[in-house]
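Given as structure tokens, the chain that follows is alone and in the form predicted on its own.
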Amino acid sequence: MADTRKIPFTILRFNPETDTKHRFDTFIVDVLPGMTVLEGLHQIKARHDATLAWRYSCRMGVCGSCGMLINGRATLACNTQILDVSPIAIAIAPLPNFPIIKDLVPDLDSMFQKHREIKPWIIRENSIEQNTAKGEFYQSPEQLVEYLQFSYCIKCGCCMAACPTMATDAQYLGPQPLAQAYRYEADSRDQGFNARKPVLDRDSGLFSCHYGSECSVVCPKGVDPAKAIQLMKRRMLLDLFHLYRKKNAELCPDQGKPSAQDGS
């Protein structure tokens, strides 16, 4: 077909049961129009190497699976075009900052397990209230507009293979996560702040965040979590400011009050 181009598409390999390291394998790929990344996966595997192994789902940009490096850019392979990327080559790896299970295929238990850790549901302080409940727990549009960006994750994982800090820190929590927390903080039905607040905390939580942005710069579904961890550590911050004049008050309960010098 006149519309045909031929790119060759060149893939990072490992498979950590039989290689001892990693190694480039290039294949040569029909392109046409429209034609996405993992199509011409699916056309590799069909043709020349039926050992690639890549992780996929729905196709749709919607699971989040099929998270991969694409010329440097960690992004899904199912919703982008070849040619957006470049008509000339096309250069594939697994996510970095998580260990390979095989080719592109990322292990993302960690931060599954993170996520896990900042408790990503609704908390109340009244739980019989909230297992109990006669009625729904009502939210206004204009509260619901203060989390719904952050609630569309779909946890692909390339904001954490983006994020720099990750690639220096593997026990720091990461954006995903961490936009999580954020999520439920802003939700008005929850009350679980003190619950989160430890393991936000911690050594390699929240605040080991360097504001680099790559995470908000590659997030396929526009989630920004780095605006999200910003406004996570104003929160904690002014916990810390009400805790501290809270203290203050109970140490010195006099402070502030006039005294007889000022003729009151």
Partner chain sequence: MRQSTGWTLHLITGLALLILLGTHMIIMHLDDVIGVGNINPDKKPVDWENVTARGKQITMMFFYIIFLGCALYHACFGSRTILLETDFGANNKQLITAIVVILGFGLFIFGTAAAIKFVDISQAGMMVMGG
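The structure presented is a predicted model; accordingly, all values stated were derived computationally and were not measured. Under this definition, the rigid core comprises the largest set of C-alpha atoms superposing within 1.5 Å between the forms. Residue numbers count along the first chain shown, from 1. What changes on going to the form predicted together with the partner chain:
- The Cα shift for L240 between these two forms, taken after rigid core superposition, is smaller than 2 angstroms.
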Given for the second form:
Amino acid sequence: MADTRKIPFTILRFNPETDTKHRFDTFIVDVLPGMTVLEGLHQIKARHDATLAWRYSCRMGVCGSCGMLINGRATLACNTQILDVSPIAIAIAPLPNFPIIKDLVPDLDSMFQKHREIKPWIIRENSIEQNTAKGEFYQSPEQLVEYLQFSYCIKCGCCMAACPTMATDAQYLGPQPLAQAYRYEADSRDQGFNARKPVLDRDSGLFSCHYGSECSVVCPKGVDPAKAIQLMKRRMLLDLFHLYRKKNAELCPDQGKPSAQDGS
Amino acid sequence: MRQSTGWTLHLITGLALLILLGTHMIIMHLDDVIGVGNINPDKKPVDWENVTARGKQITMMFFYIIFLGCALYHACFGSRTILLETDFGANNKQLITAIVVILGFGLFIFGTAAAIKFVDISQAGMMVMGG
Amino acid sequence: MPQKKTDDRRLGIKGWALGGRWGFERYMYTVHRITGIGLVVYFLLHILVTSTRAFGGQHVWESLMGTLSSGVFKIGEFLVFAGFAIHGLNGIRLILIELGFATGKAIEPEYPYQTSVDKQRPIAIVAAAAAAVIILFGGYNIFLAH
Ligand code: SF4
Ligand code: SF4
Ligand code: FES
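Please supply the corresponding structure for the form predicted together with the partner chain (the preceding block corresponds to the form predicted on its own).
Next comes the full complex, this chain leading.
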């Protein structure tokens, strides 16, 4: 076709069952304008090497499966057009800071583990009221915006791969879990500050972020983890001086329409 | 210890150092550009006359001691932070904390002793020069 | 039995130093560390050297200062001065950010995403420029004056 370009894809290959060291394979891909890196990988699998492994599912930036290192930047393969990255050459490796399962598939287990540790769910002091609620916890649109942005995280791990603290400290919680801690803390319905405090306020915790801000640069969903972390630090600091107060949403008895009281 | 406690002190000493070390740098290294605090302006700030002139003042002694304390804390906590973020440090947390604490306190005592002792020396020195 | 997975591909210290195609702030992170380490090393020596004024007296002090005013040490003095200027000014930026004053509030993300990095960028630029000016003055004072 007229505007196809031949672009070499250099791809890191590693099979833990047979290899001791990774190697790089290069394949020539016929690139059309608008084609994504993910489509390039499909073409390689179809035409050149059926054993190439990577992870994807939604192919539209929703599932968070296809995070990889494309020309030095951690990003989603499905969300990245080849010609936007480079018209000359593409280099792909699995996300750094994670072990490799195979080829481009990173093992994100450590991130999910840390994510679980920060208790990523709404915590209420009164769990009975929470589980058998007789109404709703009214939240204003302004209160929604306080955490909405951070709730868009798709757990792709790009931020963890880009973080310089993560690069040397395996125990560091990392931008994804820390941002999620703030996502719940910023939620007016949540009362879990004290439950999360011991997890966040320890060595390799919240304050091991030194604002390299790389996480926010690479995040494909605009989550801005670096912002969430700094706002969490501010709350933690206020708490240190016993100055932290949070107004929580009250339960509004269900009357068929939102109560007039603003709930905060 | 809560990580935030250590970090808050790091932040406070950092702010204090901006002022203290800023003053120190202006006196010692910007004497020609700004030129404040130099008691004998015809000499360089590191010349003995100026050093003793500063050292004999009790306020300067306190300045040095507070300065020393802040700088040591900031340096020790900062170094510890960097070291704990490496594999070696993460696996030897206690060792690193111990080294940093001992070094910090040791140097604080040493430096404080020097600042206190120097008050007498420079007062004596001044008398010799005056007489 | 599959053998143990390779190393966990953590980038290690390289991850601090190699910013790759990435942002200015990441280099600031690394520069802040390097200047910090440099200042600590200097500071430890500095305590020992300056204490000679109390334990060694005038002669030891003056001969030490004589040695230290030679060329190599002047460069060292300049590097320490520059390190302090950078570390101090970037430190102000970091304090503003970490206390949540320079990152902005939560917003509704709309593509192309605006992040806190853009928000604090002006502060980063001002801090870098101010550090450069101070370093110039210091350099003049250390090398050219007198
Ligand atoms: S914060 Fe962004 S980069 Fe990190 S896991 Fe979530 S979506 Fe991915
Ligand atoms: S801002 Fe913090 S979490 Fe994000 S990349 Fe930098 S150090 Fe890591
Ligand atoms: S395939 Fe789902 S995010 Fe890329």
